[in-house]
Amino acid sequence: MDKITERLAEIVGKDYVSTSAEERFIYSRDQGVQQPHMPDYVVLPDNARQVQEIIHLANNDSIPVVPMGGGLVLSGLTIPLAGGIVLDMKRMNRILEVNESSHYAVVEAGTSQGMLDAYLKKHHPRLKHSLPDAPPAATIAGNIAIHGSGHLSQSEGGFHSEMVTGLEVVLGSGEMVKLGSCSTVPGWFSRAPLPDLAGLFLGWNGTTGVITKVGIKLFPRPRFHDVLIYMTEDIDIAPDILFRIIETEVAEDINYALSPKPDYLNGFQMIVINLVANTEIELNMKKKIIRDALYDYYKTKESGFMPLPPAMKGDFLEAPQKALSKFADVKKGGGFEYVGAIMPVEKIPDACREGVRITDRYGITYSLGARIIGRGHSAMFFFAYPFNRADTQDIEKVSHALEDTNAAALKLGGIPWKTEVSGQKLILEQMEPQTSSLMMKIKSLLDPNGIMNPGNWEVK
C-alpha cells in the first residue's frame, strides 16, 4: 500500500491522497441506509490526464476504482464496495466554455450545480441550466450520469441527461474520447448526428468509465417567475389533472406531492405548477390559461387553487427547492432514504397508496410525490423517508420498506431509479436476458479488468 500511494502521489501531489483512518470513513458511506465499506486510498484528481494515469496505475495492480462526485446520490453507489480507490472529482471545478449563442456550457465533471448556477447568474444572467432539488454540491456530471431531473422538466426530454451535448470519459481501460460534436470539431453543441455513444456512460453507475467533461444545454432566464398551487382530495383525478396542465404546455415545472407533514397538507395532494415569462402580461395570461384548463374542476368546489402568502410562495419559487433537504433531518440523526421510479404519469395513485401501505406496515413517516417529465412522458415518482442514524431499529425498518418500494415499484410497472445494488438486483431479474447479456459485453469491453466500481450492475 506504501508504494501504490506514493505512485498516487507522484500523480495528483501528496496533499490530495489519504490513507488516514478518518477520512476513509467519510468516503465509506452516504446518508442513506447501505452498509458502510472503507476504501483503501482517497484520491482527488486535479485534470483528466491524472484521471488517466489513476485509471492505468489501478489496472495494472487490479485495485477497484469508484468515482464520485457531490456524494449526495443515498443509495450507495459511491459506497466503494470492493475497498480500493474512490476517484473525488471535486478538485475538477472548471466552467470551461459558456456559449451564449448556441446554449450551452461546458464543465468539468466536480463543477457542482450551485458553482454553474452563481456563475450564470453573474457573467450570463440571460441563461440558466435545469437545476435538481438537492443541495448545491451536487455535481453536474454526477447528476447527468443517474438521469436526473429538475426544475426545467417540461424542458427538452426533461431528464438531464437528455440535455447533454457532448462528454468526455476515461474508460476503465484507461483510454480517454469524447463524444458528440466535441469528438470532431471544436463545438460542443450537439451529440446529433453521430452514432451516439453516450448513453454508454449514462446510467451505469460509473462501471464504465469516469466522466471527466460534460458539455449540458442552458436555456433561456425569463424575467417573471410565479407559482400555483393546486390541491385536491381525490387522488384518482390526479392523472387527469396533470394531464390538463400538461397539454397547455405554459407550465416551466409541475410537482405532484402527498405528506402528512405539515398538517394543511395532511389528507391532501398538492400540484405545483410553476411559470415563468418575461413580461407580467405574458404571466398573467399564462396563469389564466391554468386556471381555465381545471376550471371543469375546481368550480365543484371539491378541489382548488390555494391561495399563498408572500412569505410561503417564496419557498415553492426557491430552485432549487429545499423542501425536500428539510423534511431529510426531520426525525434528527441525519439519515435519509430516497427511492425513486420512474413510471407512467397514470401509475401515480397506486404509487402514493402503496407508498403509505408500506410506511404504514414499519410504522414510519413519508413523503412522497412525483415530477412530471417532459410533456407527460413519464413521472419521476419518489418515496422518501427520513430515519434517525443513532435508531438502529429505524434504520431497520427503513431498509426493510426499501426492499419493498423497489419490488412494488416493479410491480407497478416502473424501474427504480439510481438503486442500490439489491435494488439493481430486481432490475436485472425481470430484464429481458438479451438486454443484460448486452450490457455485461459492454462493461467487459469498456472495463477489460472489472475494476469500475466493481459490485454495481453486476450481471451473472
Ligand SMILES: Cc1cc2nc3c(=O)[nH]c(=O)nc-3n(C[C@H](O)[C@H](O)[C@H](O)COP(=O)(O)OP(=O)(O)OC[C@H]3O[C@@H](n4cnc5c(N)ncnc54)[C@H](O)[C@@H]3O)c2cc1C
Given for the second form:
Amino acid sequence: MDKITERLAEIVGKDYVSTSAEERFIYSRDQGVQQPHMPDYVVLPDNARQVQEIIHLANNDSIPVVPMGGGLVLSGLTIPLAGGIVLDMKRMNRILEVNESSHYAVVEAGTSQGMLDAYLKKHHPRLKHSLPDAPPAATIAGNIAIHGSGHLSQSEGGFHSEMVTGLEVVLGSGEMVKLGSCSTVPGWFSRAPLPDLAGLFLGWNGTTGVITKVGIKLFPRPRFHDVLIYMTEDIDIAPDILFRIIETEVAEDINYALSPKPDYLNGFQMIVINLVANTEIELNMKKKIIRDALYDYYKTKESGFMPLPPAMKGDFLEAPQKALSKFADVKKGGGFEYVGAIMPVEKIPDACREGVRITDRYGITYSLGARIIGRGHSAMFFFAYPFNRADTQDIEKVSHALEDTNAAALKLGGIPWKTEVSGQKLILEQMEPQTSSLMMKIKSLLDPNGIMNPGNWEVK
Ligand SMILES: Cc1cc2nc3c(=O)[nH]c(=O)nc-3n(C[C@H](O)[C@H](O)[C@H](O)COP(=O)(O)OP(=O)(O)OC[C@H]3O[C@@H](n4cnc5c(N)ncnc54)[C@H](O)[C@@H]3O)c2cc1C
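Having seen the form predicted alone, could you give me the form predicted together with the ligand?
The complete assembly is shown below, putting the previous chain first.
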C-alpha cells in the first residue's frame, strides 16, 4: 500500500478503500458517451467526520475528489477527469428522521431514491417524496446536486433542489457546515428566513463541497391514482394543450413525449397526465375537469384521449417509470445519454423539430420529451439518444449529436441541464462575464485548492 492508501484505510477502514485495477475500471466510466478516466483510489466513507478527514488529506496532498452517489447522471460528471479519489457515498445511507407534521425527511447523502421511497411506504405510508424517473439506485444528494426533477415537480414546487429544507456539507476547504434552520435550531424544516447558502451546493456538480446530509420535503400520498393520455399529430398545438392542463391545477405530473418507438406511436405527440385523489369521486371529478379543459381540441376529432387497456396502464402509473429505463436500453447495447434542457414550455415544438433534424443528420434513433416543472414555469426537455456501447461508430455519432444538441438548446433559449464538460463550457461562454466571474470567485472560496471534481464548471 502506498502512503495515501494507508492513510485512507486508517480513516475509513481497509475494506472501504480500493486501488485494484478492476474496481478503478468500474468507477472510470458511466453509461454515456464520455471518455473513461481511471481514478487512483475508490473510497467509501461511513460518516461526515470521515468525509472531512478525506478532504483534509486531499487538500494536503493536492488529490482531486469526485463525489459520487448512484453514478447514474449519464453525462460523465462522476468520471474522475483528473484522477484522484472517487468518493462513493453509498455507505452513508441512513434515514435519520421523518417529521410527520412538518413533512420533511433528513437523510444521509448516499440514501437512494428507492430506499427512501420503500422506507416511507413501510413506516409512514401517508407520505412520499418526489421521485425522479431515474433507476431507484440514484441518490437524493446526487439528484439535488444537479437540480433534478421528478413526479411532483409540476404540482409541488419545481426542481428537487427547491424541495431541500437543509443541508450538511463538507466544503472543498474541509470545513463542515449546516445550512437552513438546522444551523440555528434543532429542526430541518426550512431554508428561509436565513440567507440562502444552500444554493452554493445545488447545481454545482460536486465542485464546491461534499453534501453529507439532506433535509427534503415530503408530501401527502393520496390513495387513488389514475392516468390520462392525450394524443395529437400536430406538434404546434402541444404547448396550448399543456397550458390548458396546467391551468386546471388538478394534475400531479404532466409529461410530453415523441418517439418513433413503439411503431404504433410513430408521428404522435403523447401527453401523459397523472392524477391523484383521496376518494374516487375526487379522482373522477379531476378527470372530468381535464376532459372539459381540452374539449375545444377533441371535438374537432384531430386529437383526442387514448383509451388505455388496464395491462398498459400499470406502466404509466409507476414512479419511477421502469418503462423509461427499458427504453434507455432499446438498442440492447447498454448505452444511454441525453441532453436535458431547461427551457420555456412554448419552445417544445421547436425543440422537437431540432431533435428530429439532429438525429436524421447522424442516422441515430431518438426519444424526445418534456416534464413540466412548476405550474408551467419551465420544462425539462430531453433529447435522448440510446446507443450500443460495443459499436464505436454508434458512440461517435451519438457524441456528435449530443454536442449539436447542447448548442441547439442554447440557441433555442434553453440551458442544457447536468451537461457534460463541453456543454458546461458552452454555457459559461454565453453567460454574462460578471456572473461567471462571481461563480469562479465563490468556487475558489469554497474549494481554494481546486480539488473538487476538477474539470467541471471551470473557465479556462
Ligand atoms: C432511465 C433514466 C431516467 C432518468 N430520469 C430522471 C428524472 O426523471 N429526473 C432526474 O432528475 N434525473 C433523471 N435521470 C438522471 C439521473 O439518473 C438522476 O438525476 C440521478 O438522480 C442522479 O443521481 P445519482 O445519485 O446517480 O448522481 P451521480 O451520478 O452519482 O452524481 C451526479 C452529480 O452530483 C455530484 N454528487 C453526487 N453526490 C454528491 C454529494 N454527496 N455531494 C456533492 N455532490 C455530489 C456528482 O459529483 C455529480 O456531479 C434519469 C436517468 C436514467 C438512466
